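One chain comes next, on its own, written out as structure tokens in the form predicted on its own.
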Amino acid sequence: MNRDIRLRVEGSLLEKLIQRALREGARFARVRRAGPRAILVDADERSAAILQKLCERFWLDCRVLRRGGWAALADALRRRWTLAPGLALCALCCALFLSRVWLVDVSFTGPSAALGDERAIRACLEENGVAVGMPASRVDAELLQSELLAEAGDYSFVGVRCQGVRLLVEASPEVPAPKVYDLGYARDLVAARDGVVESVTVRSGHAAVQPGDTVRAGQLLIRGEEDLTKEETTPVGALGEVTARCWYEGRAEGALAETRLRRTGAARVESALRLLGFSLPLQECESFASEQVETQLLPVGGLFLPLEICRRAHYETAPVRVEADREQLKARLISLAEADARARLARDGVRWELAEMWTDAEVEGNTLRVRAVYEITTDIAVTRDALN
């Protein structure tokens, strides 16, 4: 048996009620008790219609709290008969809207993805016509990848495909080729900074040092020749690596004291009448030794005549020492010297690795000095011709 309506029955003798209804042909799913003269009771359709049918005849009142089933939906699409083709109108819209591209990305992977050019990608494809708002079915992705990799650029990849409302571009460029040596080109490798060598390898050639020495720049680190025989050798050009830990220092320094201007509090004014290039004196003051002015021009004549008072005023002023806070002056002196490390460290143009970093600071007189200092491991062998 179905609930689809709810009914509340309020009066007296309620049970009498209920059982002329059951007498009548009713059934009911659910009845229960909700005040002293108040009954809940659930029902089908014709149930309900003969009980409503009773408390008309007798005067009780009789409330539909609720209606479901399929003819409660009847109603309710009925009262709401623009819900259907609203709903029928938003399918279509979401159906044309996913239908289109709107997003159109392109990124870039491998090793070599920061050598991507974004916006040679992206000219190429307003060539073959993609654009922001077309249809996804216009989207031919194989034809769209040979074009991209004919025109686009040097890239040893490219993948074009739609995810949904996106149209997504994948790129991966083209690997630069390595440099080529001529190792019959004889040559040396020598240091391009001082430092303390910590490995060696060579590939062709002979080492002039080996780990722990310690090496100037321009000093030669791997000779450009091989042995023939025990007595002979033949030039070629050095190839390895040589790896050292150095230095690169950074340097700041403040004073620890300055003399600044302060005002005593002695005061003096003096005033004029100006108008155009013409003024009148109102009063007059002698000036400071030392002072500090400040002038106000106070408009009289308003917008229509050009006539203003103008008063300065004259502080007198006194030098005084002041003390820099030593701890907030060498906090900024530290930040300073290291950005002067790394500085130096970016116009050498070097790959590095930190391996230790420290401060230290001294003081003489009234100055305060700091020392920042970067220690890294790098390749220091390079070419006499790349050292000049």
Second form
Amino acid sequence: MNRDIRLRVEGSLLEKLIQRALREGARFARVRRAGPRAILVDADERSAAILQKLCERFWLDCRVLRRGGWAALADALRRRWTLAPGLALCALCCALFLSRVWLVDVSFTGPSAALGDERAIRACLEENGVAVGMPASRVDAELLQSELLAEAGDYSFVGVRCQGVRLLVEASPEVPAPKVYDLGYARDLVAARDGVVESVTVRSGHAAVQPGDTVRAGQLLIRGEEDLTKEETTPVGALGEVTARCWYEGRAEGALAETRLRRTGAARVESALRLLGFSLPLQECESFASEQVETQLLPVGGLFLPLEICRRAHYETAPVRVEADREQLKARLISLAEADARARLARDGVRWELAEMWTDAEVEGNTLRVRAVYEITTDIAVTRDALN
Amino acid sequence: MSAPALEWLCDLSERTPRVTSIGNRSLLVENYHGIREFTAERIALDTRCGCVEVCGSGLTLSQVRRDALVIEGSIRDVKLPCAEAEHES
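What would the structure be for the form predicted together with the partner chain, given that what you showed me was the form predicted on its own?
Now the full complex is given, and it begins with the chain already shown.
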């Protein structure tokens, strides 16, 4: 028993009306009193029709207050007949929109993702007819993969997927071939820079240092020889890593006080009338021993006559010593010294891990000197050729 | 077979009114003949035995069918004429 329709019936002997409707097969979900001569009836469509017919027969006032369910939906659709075509048109537009590629994304994966060349991939896609707005059905993913693998550069994997309106191209650049050492080529590994050895890993040759040793740049770290017997050795190419703790310094300095020129308040003015290259002095004055001069040009002849008055104001100045804000200066110098140390690290082009970093400052006369020290751990083993 | 065992059969055949109360918010009345009076404070139903009166406030009829209905609202008092008749006799 649903309550699709709510009726309001007004009149007398409404109990009899309800009873009569029940006898004729009606069922009511809810009957409420809305006043001494009115009731509200919730009923399904069939029962409401029975009740309305009885009201009509007995001259009772019966009004539909609310209509719900399928009947209401049908009524609403009849009233807004443009809704269905509108929805259909909207669905058609959505289908048209979603059936095309509107976004082409290129992403690189794998350990050498940084080596990927997105521009080359996109150029290759364009050559193969892939463009924003093309129908997704025309994208042949397998063919595109093959073309990209063949043309777009050195990639170990290329995947093309169509995800809705997005064409995703995933490429994994080839891992560069590792440096190949000729084991038969004898050579030693030496220290690239000063440091304290933390660990020694020898893959070929003999270690010449051990953890805790202090080494200088150029000192032998791994000797390129292998034992054949107890007495006899053979030269080999030394391989291995020697991790050491190294220090990089950056420095910066600045003046604690500086001398600036400040105006004393005394001023003199001179002026002259000028026309092209000619000048007629109007007012003259002497210069100060130390001064600042401000010049003003005042046009008097209008746009077509370049006549102007040149007015020069001389302001007397005196040197004044100005103390710098020491904390601000120190903070600025620390950041400069750190940048200097990082620049040195970048210039050496080493892979490093920061172990510790500190700064110190000292005052010498009128100068504040700041030193930033980066303590890093890095592999310092290089061949003699690389050192030179 | 004893008489109490056949009472349910008697109910079926004679269409005796049955009133079932669920707390004081809902009352199921079965086997009624007609609605004599229906206001928010009083509902009177005709049955074979007489008139069943329900008094309270905010009374409404729900699930109204030809032979059964549910009275909802704050029910204060239910008068059953058959019981009264038995008591009087």
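Please read all numbers here as calculations on a predicted model, not as lab measurements. C-alpha atoms forming the largest set that superposes within 1.5 Å between two forms make up the rigid core. Numbering follows the first chain given and starts at 1.
With the core superposed, Arg347 shows a C-alpha displacement below 2 Å between these two forms.
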